[in-house]
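Here's a solo chain for you in structure tokens, the form predicted on its own.
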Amino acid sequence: MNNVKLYLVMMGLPARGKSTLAIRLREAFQKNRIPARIFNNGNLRRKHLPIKETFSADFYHPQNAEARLLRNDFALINMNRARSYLAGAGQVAILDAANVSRARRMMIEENLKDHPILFIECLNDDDEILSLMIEAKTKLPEFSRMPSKKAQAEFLKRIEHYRMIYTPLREERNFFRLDSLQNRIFEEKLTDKISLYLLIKDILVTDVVKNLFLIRHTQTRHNVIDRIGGDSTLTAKGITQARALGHFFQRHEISYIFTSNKKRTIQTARAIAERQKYCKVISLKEFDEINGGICEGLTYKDIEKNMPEVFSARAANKYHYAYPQGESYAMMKPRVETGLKKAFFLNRHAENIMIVGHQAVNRMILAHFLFRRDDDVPYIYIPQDQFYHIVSTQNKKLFELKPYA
């Protein structure tokens, strides 16, 4: 692939995962011995302009002619740098910016005619994810002098200014339009011959997990008496186990811990987060335990004695059987996978991801990586005194069950 030369141009509204994807692409290319470099307009802007000039949403208003000229100047600087990079040993130049207007993309096409251009449009309209992404974005230095709420309001205005000139990819010769949350390509166009096309497509649709620590909540009051579901709190032993987890993971940098909305996962996560320098606990409804319906809060002995038809039907087909007014494993699968996508998206390029979940939920998460047969999923071993460490990249797969005490 020594003769490969390509411009990859990111495109999309702010907080849609463009920079995350750019980093992922660069890392994948480098592991395949393909020299690649990112040229980020925002980094250039922050380096050369005072913060006070760029934190305001007015700087991004389409009718702000002076600011528009400045933004175009930075775009041209990066185009020239990208061209010089490919003129040398570089093979892939990644231009990372919003590039939402057709006018900006025409400028790119006019200035970079020496090699093919492949555009990648990132789309994501999940309100919960966008809210969390904006919260993270407004912790950047350019917003440091503003109260958090005001910073978030300014960032939302910035997005609306970009939306005013947004034109989806249509006229461009080569592009992918990508659901950046689900890693799903829903439109593509290929006019020119691009040697890396299939590799790029594989990168776009592959979940990349450098380190996922998958933990089951520690012992609860319901665990002791074998009750299913409910919203029980931890026992004294469970609290001790959670603190042991916090002690074990203090050597790792964990930015986010994802939990369900249930007390037992949140309690466990907080004990871990307390020993981190900066760690936010985020509860996602997608990680809630399987809904037991009318059996919620009962013991398995209660069900066997008082609802023998339910007990026997579930035993005969545990994956597909749904508790009356509740769920089956099969019904959980879409929501758990959506929760995973949210966790991966929010962690962006963090080295470590942590999920504190439930027995059935964690079985579904493991099945996502292990490709277990459906009928086997309800029997995956999920202990409370060990955790799963998972690595899943294009070049490496690792699954290990490890003790923490």
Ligand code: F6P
Contents of the next structure:
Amino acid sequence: MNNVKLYLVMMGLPARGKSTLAIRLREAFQKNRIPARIFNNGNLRRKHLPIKETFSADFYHPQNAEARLLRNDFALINMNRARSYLAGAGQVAILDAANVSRARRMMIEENLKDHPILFIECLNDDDEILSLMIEAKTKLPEFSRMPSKKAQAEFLKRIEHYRMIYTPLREERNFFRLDSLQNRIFEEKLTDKISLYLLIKDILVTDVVKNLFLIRHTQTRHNVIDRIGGDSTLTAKGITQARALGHFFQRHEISYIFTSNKKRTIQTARAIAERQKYCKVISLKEFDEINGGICEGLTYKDIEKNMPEVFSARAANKYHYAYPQGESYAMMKPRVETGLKKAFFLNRHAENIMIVGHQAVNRMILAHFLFRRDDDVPYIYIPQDQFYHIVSTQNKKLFELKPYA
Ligand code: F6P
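Instead of the form predicted on its own shown above, give the structure for the form predicted together with the named molecule, please.
So here's everything in the complex, that chain up top.
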């Protein structure tokens, strides 16, 4: 067996990020001058079968014998193509399909014996991410003539049909079981010698951020009078700034803008989205500003005067100090990290990702990339007339603060 060449087999229920991960793997291999190609069963099916045969969830029911034979045929075609690819100049053949049953995986093992096989199981059960992914799936060609709600229902049924035959990876000789939202490996098994093993492991756990535009909401009524927290709207100046952002980012294609649940970030994001061809604003609670507890809506002066113990305790240890009934920076860290993972997951296909956040939230996001000492994080500079542009891939790191007007 030649262990320089490899079959990578994706596995997981629909909408778990298999295809996006397959693309990420291919891109990373190519950057490392390793010829790699994806063989996607769904794409093959879409090419050869009329839409009317495959939009219904019935097509994916395990007891639909006729459809099962057809789906196995497509799997076999791709296996044969993958084998020929590796017999030639190819080094990694990525088989992208659900492959959730042990029977299907045995068929793969039977057919591909010339090189090792490494399976990658993608797991993710976050309800919010799933519903956003499913909404995106309804843009697939097979749903083109169906109202979005009906398409979503069919897709959910399709997932349930796959779940009926789902067997987690266990018997297979080599595998990773991956939390595809958190980029975290749960479990791994390595029986064969696989020369690319370390590179693959590194790719699986690395966040790839091609371009992150990190923006703070523009000026609000509360900002002018120095009040913290709350849910105020933009001032006239803030609206002008938001429009300038919209104008500036017209030259970039932004598919999603992630905001908090607060009016000020949504209002800023909408002014940017308005100038894009297709752009969806997604509000995540994980990006809400630090909760000021009993100090919400007060000015820093009020706090200093009326609650001097709060003021001085926070000044003494700003990162760890939690407002009474509120949060500290340290407490925000896990939720902001989860928000980031969600944003990266949903945005994986796109070149650009945009987040419109708040002062404290943006500091935590920057800290994720900057590895600042905790004590310094609450003092990172977050202006409202500039934005941060961040690139963080395996081969490139970039960090710039730029004006937009
Ligand atoms: O003042 C704007 C604001 O976003 C407040 O809502 C928030 O409490 C504060 O910034 C966070 O900054 P700091 O941690 O420096 O008080």
